[in-house]
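Coming up is one lone chain in structure tokens, specifically the form predicted on its own.
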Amino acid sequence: MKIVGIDLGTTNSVIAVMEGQEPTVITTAEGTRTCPSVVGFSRTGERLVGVMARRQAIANPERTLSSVKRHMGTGFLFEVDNRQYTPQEISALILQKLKADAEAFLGEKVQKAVITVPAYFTDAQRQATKDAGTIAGLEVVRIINEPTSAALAYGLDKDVMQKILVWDLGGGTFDVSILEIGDGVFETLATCGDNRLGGDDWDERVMNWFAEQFQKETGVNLERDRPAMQRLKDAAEKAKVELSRLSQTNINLPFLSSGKEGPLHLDLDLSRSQLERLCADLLNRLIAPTKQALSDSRLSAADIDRVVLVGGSTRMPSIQELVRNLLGKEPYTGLNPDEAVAMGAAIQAAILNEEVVGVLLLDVTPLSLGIETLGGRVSKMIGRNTTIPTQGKETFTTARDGQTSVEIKVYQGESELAAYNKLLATFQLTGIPRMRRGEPRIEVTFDIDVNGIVHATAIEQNTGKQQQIIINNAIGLSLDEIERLSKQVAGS
């Protein structure tokens, strides 16, 4: 039975499968190679996913949900018709649609998948992605970092040892990873990124500029006019895409609003240089993660053999120029930036399914793992860019006589202060034998698996007794919630 590879993207999602020795992108039921990562609910309550959902966005924006990926691993809830949806549930609807398209393409059931995530995703975001797959009726056999996946698509047929830098700017996230590849080994040396930076930010910047120009000309503020703002958002994305090949474009939106004298229209020209000025600060935010990845890998730009661009946003000329200036190399554009990640995921799926042999993938954890100590500081147990799977151990004791439990707060991030890192979970170690303070020796082992997800165990060393660990993660879904949502999605 085939295992599919899925790029669950912010703007678009892609599903692929290995056929023979080549990854193949699966065409959707609508005849497209990408599926918009959009879910909508019609006024009659019908669920729409992909192209159909995006089509209704202007007329029905309050019932159309997009850019869901940016909320994965958070407590954010979408609300439609007085019903709340988690990001996992909405993502599951997208995955379910891709699953159905793949089953129609292959003529057989699809039960297992490799799903990609941004390299800089936290444990909570990775777990949320895995939960979304489970809700959609998929066994997620591996979570793989998007740049690493793209490297597989690029380097599967490469025998010469080379160091590549994968520069991945998608709709909602930015990642840069440095890998050494050759002889069937794909080893990630370092990764860095920004989970809140992507093409959506360029679109929003242009959209807001359109709204400002419209208000200057007409005196009408469109901020609370959701259909009008959706039209501006769509026009902003279209203008951004056009300016990747043109030096100037025209934005003409008739009947955008109305005033005392009747209908009001938007008619503006936007040049590529204006776009670049509007978004100069966004462009600058791409520099630091690139330099950090080079520093962490202990390489210079001169050591990099090839720069591979991934993600639709890398089509912007300003992005490609930045890469040339930063790294002194002409970026490689031989891969389709929209499809490369899904194709790599299909290769990884085939490796796990033993359809492809002789390929070894060594990925890394993107963020340091540590525990809070006295003074609100963090004691790091596993450093960022450590090859996974990996393990870290720490020994704890009690502060009071007769103490039978210890609370441990676990963080991901690079700051020495807990407050500036991401709280991963709170562990309650219970059932500790009653002893004098300082006598119990509780060894806690943190394991980061191949998916980048953290697990923990604990043993009281004096007695050899395994300790119970309760993970209290406020933003995750319980097994009961996942099962309930799975039934709802399957039955909808």
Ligand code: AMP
Second form
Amino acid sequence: MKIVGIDLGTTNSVIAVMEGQEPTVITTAEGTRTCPSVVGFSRTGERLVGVMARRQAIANPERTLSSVKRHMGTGFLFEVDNRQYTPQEISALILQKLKADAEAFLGEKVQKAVITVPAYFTDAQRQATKDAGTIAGLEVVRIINEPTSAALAYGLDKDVMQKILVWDLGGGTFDVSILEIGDGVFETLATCGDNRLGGDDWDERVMNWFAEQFQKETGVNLERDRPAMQRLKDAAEKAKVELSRLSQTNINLPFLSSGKEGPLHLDLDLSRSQLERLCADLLNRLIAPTKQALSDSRLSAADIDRVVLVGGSTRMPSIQELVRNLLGKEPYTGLNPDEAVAMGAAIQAAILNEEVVGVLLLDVTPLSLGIETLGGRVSKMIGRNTTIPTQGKETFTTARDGQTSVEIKVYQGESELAAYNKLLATFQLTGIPRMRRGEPRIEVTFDIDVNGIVHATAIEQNTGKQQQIIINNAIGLSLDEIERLSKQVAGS
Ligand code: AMP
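Please could you give me the other form, the form predicted in complex with the ligand, since above is the form predicted on its own?
Now the complete complex, all chains and molecules, led by this one.
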């Protein structure tokens, strides 16, 4: 049975499958190769996913949800018609649609998938992605990092050893990964990024500028007019995309609003250099992660043989110029930036399914893992860019006589202070045998699996007894919740 590869993107999602030794993008039921990551609920309660949902966004903005990926792994809830949805549920609806499209294409049931995530995703974001798959009725056999996936698509047929830097700027996230590839081995040396930076931010800048210009001209503030703002957002993205090809574009939105004298229209020109000025600081935010990845891999720009661009936003000339300036190289644009990640996921799926042999993928954990110690400091157990799977061990004891439980707080991030890192989970070690304080020796092992997801086990060394660990993950879904939601999605 086939395993599919899915790029679950902020703006668009793509599903691919290996046919023979070639990854193939599966066309959606609507005939497109990418599926907008948009979910809509029509006024009659019907659920729309993809192109159809995007089409109704202007007429029905309150019932249209997009850029869901930005909220994965957070406690954010969407609300439509007085019903709340977690980001996992909405993502599951997108995955379910892709699954159905793949089943129609392949003529067989699809039950297993490899899903990609930004390399810089935290444990909570990875777990949320996996849970979305489960809710959609898919067994997520592997979570793979997007730049690593793109590297697979780039390098499957390359024999010569080379160091590549993958620069991935999509709709909502930015990743940079440095890999050494060749002879079937793909080894990530370092990765860095920004989970909250992507083409959406460029659109928002342009949209706000449109709104400002409109207000200057007409005195009408559109901020609370959701259909008008949705039209501005769509026009902003369209203008941005056009300015990758043209140096000037015109934005014409008739009947955007109305004033005392009747209907009001928007008619504006935007030049590429104006766009670049509006977004200069966004562009600057791409520099630090790139430098960090280079320094973490102990390489200089001159050591990089190839810079591979992926993600739709890398089509912007300003981005390609920045890459040239930063890395002193002409970027390689031979991969389709919208499809490379899904294709790599299909290759990884085929490796797991043993359809492709002789390929070894070694990835890293993007963030350091540590536990809180006295004074709110973090003691690091696993450093960033450690090859996964990996393990870290730490021994804990009690502070009071007869104490039977200990709380451990686990963080991900690079700061020495717990407060500046991301709380991954609170582990409660319970059932510790009653002993004098300091006597129990509880060894806790933290494992980061191949998906970049953290697991913990604990053993009391004196008694050899496995300790129970209760994980209080502030934002994740419980297994019961996942099962309940999965039944709901399947029944829809
Ligand atoms: P992805 O997540 O890789 O599908 O990337 C989607 C993002 O790429 C969106 O923000 C798009 O607006 C953006 N994008 C796609 N094509 C272009 C283009 N030609 N110029 C600028 N941005 C683009």
